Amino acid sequence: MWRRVASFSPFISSTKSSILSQLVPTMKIWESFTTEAPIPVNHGISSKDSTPFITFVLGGPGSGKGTQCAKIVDTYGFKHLSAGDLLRREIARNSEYGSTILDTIKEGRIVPSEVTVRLIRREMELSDNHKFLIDGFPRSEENRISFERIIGAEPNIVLFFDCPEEEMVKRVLNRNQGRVDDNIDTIKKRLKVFEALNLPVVNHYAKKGKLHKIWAVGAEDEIFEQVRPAFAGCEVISES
């Protein structure tokens, strides 16, 4: 089971006041998470632990991230963590912060970084895998900075699924999954948010040489053939 070298609590204590001052509109979410019983964390890495291999998967709604993530999991043995799915799971629990997350998503806004990172971190700590495919996060530079500060690591690989807006809108409307954010008005809001906030993240990792840009139009297998080179030479094949 993967564990960070340092625990999360020092981060909370040292930066809590500055974070809370920035998150006044979402105070109830943050308070709900910070008062939650902490997950035990080992202060150090045992001989059975491995340094996490982290892949970010970026792209607009309907760009095909989820479909390709399933193929990556089957082929390379990653643990798939969808930021959107983790947030929707909290909504399904009908908690107080789940209701606020729901309102935030309906409005096409981004849930506070600390909330999403804490959910991701919890899943990473509970997993026996050390290879993580983080889908749909970070969605902004603030997300990125929070992740790297809290988790204490940068991604090894960043996949960006580049897809025309018209194609993404068509796909989201056709998938009919019954999600609260699968309607034309919310889709358009999400695309505007993505363009304004996510592209700086894409550019950041492009400058660092970690970005693999995938043209996300065509058959699923054809798109996956573009994904394969990103993992060439990496020890990411599933154990038998």
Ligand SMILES: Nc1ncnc2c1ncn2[C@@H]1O[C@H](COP(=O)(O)OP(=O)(O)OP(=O)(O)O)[C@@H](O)[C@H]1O
Contents of the next structure:
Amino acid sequence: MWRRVASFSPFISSTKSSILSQLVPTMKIWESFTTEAPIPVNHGISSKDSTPFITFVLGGPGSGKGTQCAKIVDTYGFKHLSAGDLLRREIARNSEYGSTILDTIKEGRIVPSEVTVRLIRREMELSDNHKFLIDGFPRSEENRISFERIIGAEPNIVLFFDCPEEEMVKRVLNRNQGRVDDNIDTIKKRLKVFEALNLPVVNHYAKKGKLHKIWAVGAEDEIFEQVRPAFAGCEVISES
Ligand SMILES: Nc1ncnc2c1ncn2[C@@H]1O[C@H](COP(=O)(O)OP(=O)(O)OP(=O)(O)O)[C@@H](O)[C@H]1O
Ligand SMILES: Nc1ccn([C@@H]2O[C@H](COP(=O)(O)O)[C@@H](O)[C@H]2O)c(=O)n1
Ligand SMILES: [Mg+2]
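Coords for the form predicted in complex with the named molecule, given the form predicted alone:
So here's everything in the complex, that chain up top.
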């Protein structure tokens, strides 16, 4: 069936609506062709025996999410799913939405949640692992609510890498990975989006007692020492 992607409007509070209307792309162009039924809430990933164990990784651009995720993968054996990487892969493989995703990333805006969540869902279904590290997601309440609706699960753990803007800008400008959004104009836009949309997500998980806030300045290994306690209940597969 052809399904038009849902509007953001139910999730936008009146006070934020003007800034949000500048931050999100026009939704009308996004349609998805799908025969999938939504996975029922509380039943996890349909094709797998084990209930998924989900960690969301939040933080501004350049706060060190990807860097710390690599350590979590090595130490605790999670499957790393970076929402940004999945979207960049769609651009690289010239998929139906590739050019629209590219324009959205260049503008530092948020890709409609249904697109991103379906990419994440596909990777979760394809993976043999049941421990997922979902990096750069959810970027907004709308992302969060879409995930709950489409995947039918909530995260077990939420990490939030808290980093001063100045430090984030410095790191992104020095990153040198050839990303189209690693330039000062796009970084400013990404920071605006982050400031406008991240806090409600953080507050939501703080209220649920799932949030682990990490001060993301210092040596990478020192930061990882703050990460470890969040995974105290997880098996260590390799001491790093
Ligand atoms: N603790 C740290 N101190 C200094 N530099 C760091 C630290 N952690 C990561 N970096 C560097 O900062 C840059 C950004 O890190 P990383 O890619 O992990 O951030 P990110 O949060 O995933 O960013 P984005 O949201 O843009 O993908 C990289 O070049 C990385 O090597
Ligand atoms: N949930 C998400 C995650 C990312 N994006 C877009 O990708 C850009 C890069 O993301 P990184 O996590 O790799 O920094 C980001 O600025 C967004 O344009 C998204 O839309 N939704
Ligand atoms: Mg990253």
